[in-house]
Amino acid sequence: MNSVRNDAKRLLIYTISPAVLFVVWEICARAGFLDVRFFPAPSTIFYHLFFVSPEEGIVTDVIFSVYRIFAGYFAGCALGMMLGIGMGLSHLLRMAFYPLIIVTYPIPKIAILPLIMLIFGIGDLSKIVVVAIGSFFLVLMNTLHGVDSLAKIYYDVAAVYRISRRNFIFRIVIPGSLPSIFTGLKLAIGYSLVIVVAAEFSGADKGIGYLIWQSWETFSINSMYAGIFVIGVLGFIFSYTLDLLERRLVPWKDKK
């Protein structure tokens, strides 16, 4: 029950902020301190996004946006964890693929769209394969960093007592390393939604961004202020959703 409660005051605690911002937001555009032109007040613009946006096929758009960002977020986060785990352990494997790493992570993910439409095509699957790639370097880095952080007591503890090496890793490495492991969650995901929206600017006739690039196209400020405010919504429930699972599988963190 305590625990309920004090997720609750998280959550409001959380969306004090926003709404301040949206009440000084308001009284400025009714007040006349914004061109509303560019800068529509908050309650024009939800208006348009319940009640004129679906109409418009927004929850089609956000349908579209999601899968890609989950099915490129979770395989991106799946291979980065693996790797990150293996390089952490195997000494052979990081001198293996950290030169690589090292050479690929600087360069911007979405600049390779262009080299990834021409091979996956401006379906779907490029759009997941950049989000996966965001995804997979992000937690790579964390999960290495890590396994590098386990005290060397465990090693010398599973050494003494023989634990295998399977245990080893689902009950030592894997629990130990999970804070930073989390940390490259949380980033992972607010980086694709920054990607998946870029993607879809350009060859995509579904989704948030291709809604937002429409919406400049045709100067209809109040769905692309609605396409803008969705994504804002979608990356503060991903990020929260991660914060409550991290806080039950890393409960010893917010005790330190």
Contents of the next structure:
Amino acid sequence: MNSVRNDAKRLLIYTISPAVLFVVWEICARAGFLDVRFFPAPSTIFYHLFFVSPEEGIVTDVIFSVYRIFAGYFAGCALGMMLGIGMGLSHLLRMAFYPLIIVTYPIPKIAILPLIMLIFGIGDLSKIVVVAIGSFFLVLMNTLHGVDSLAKIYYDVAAVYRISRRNFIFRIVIPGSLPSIFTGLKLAIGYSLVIVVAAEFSGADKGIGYLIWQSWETFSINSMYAGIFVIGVLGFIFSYTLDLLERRLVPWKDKK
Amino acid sequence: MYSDAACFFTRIENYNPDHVACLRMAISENFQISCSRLSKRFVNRGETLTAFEDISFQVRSGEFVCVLGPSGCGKTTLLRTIAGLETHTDGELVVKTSRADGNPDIGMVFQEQALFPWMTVYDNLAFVLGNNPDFLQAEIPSIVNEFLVKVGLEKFARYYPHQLSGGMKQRVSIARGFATRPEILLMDEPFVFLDFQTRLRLHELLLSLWQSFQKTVVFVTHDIEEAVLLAGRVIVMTARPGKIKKTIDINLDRPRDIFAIRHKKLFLGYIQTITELLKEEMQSLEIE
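To complete the pair, please output the form predicted together with the partner chain; the form predicted alone was given just before.
Below, the chain from earlier opens the complete complex, with every other chain and molecule after it.
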């Protein structure tokens, strides 16, 4: 009960700085300090978002983008975690995959989008695959780091008490790496948003990225801002959900 | 009594005829742990370092032995070798077990941070018990509770280690060490990071638990007072490379009162004797 109230309080505090920003922006726009052709007042944007954009199909765009993000994110994260734990525990797996990983990791994922579209077509699948690849690397690297930085004493305790392989992985390695895994999951969700919007700029007929690009082409500034604002809100929801999940699953970690 | 000698002894690395005597003694004298001319060398960047060499001693079943020595004398490495966490390079180590699978039955208490931070106090104990085929799942809760009561932490079963003080954490470690009812309990400077008062209370706790369970204990420390207070026998080691300098029997009555014992002439005498031994080692270090 107490923790639910704390969560609500935290959420309330989180809204303060964005609210201040909007108020300042509104004042500047109304006072004429900003050119409203490029920087329309927040009230104008919100009006557009809630009363005009739905008519233009923003809900469908959001649904498509979220679907692509979720499908890619979950697949990429699951694979990244599994391979990260595998590489952390098995020297053979590490030797086999590490060279490939460090070569492919720095390649901007958007740079391989044309290639992915060539292989998986121009539909949803190619976007999902790019999101998955981006998430995969971030989660993999952080999971591997988590397994590597497990204190050596846990291995000693496991050896002395002859902890079974299964228990060692599921009760020691995975929980012990969770703080690091969560760092990867949080980085990956933000990155997934970036990738999906960029992927939708070209070769999509639905999605938030498509909406923004379309608005730019038709000089529909308010729609563009509506799209940008929705991305921000999605980012906030995703990160906040992961924060909540982290505090539930990693209760032993020092809280901030 | 034991039909299968291979099951009776474990980890005999090589049957060197020189050490047959040691093995015979181990059988006849009911030794739980026998080391014979045990050595451990590391190779680090082409340089050979000796952790300890020529270590021979035996520990009888139910005995409390302290291994005392200056830091870097290889006493922790020796303990880890007995635990099976390291392998020795020379000599023989026999750890007796009555287990059918031939694995030595060992519990270990480490310096610190050896509890799993993602498990509650209860789960830290239940986990090692649940993993041990000697225990039925149904009896685990009562065993965990029994040992938490013994170390005075029954009210903290649902706490995570980071919510406990250093002394409480080591109480949990001790409870975990005893809970699996091992034949041998190895302790690696478990109280080194605790303040004096906390350490006193834990000495008292450890002595009373040892008194009631009669485990074979090998306790590594660099604290002379601690060693004399706890042990029936103190093995004093030399500075690196660690060898046995002297073994001193501590003929103090049990059960020991950790406060009254400090006034005894005999207790103070042991401390003086061992201090002199360590002083020699410190001087030899300075000459190097």
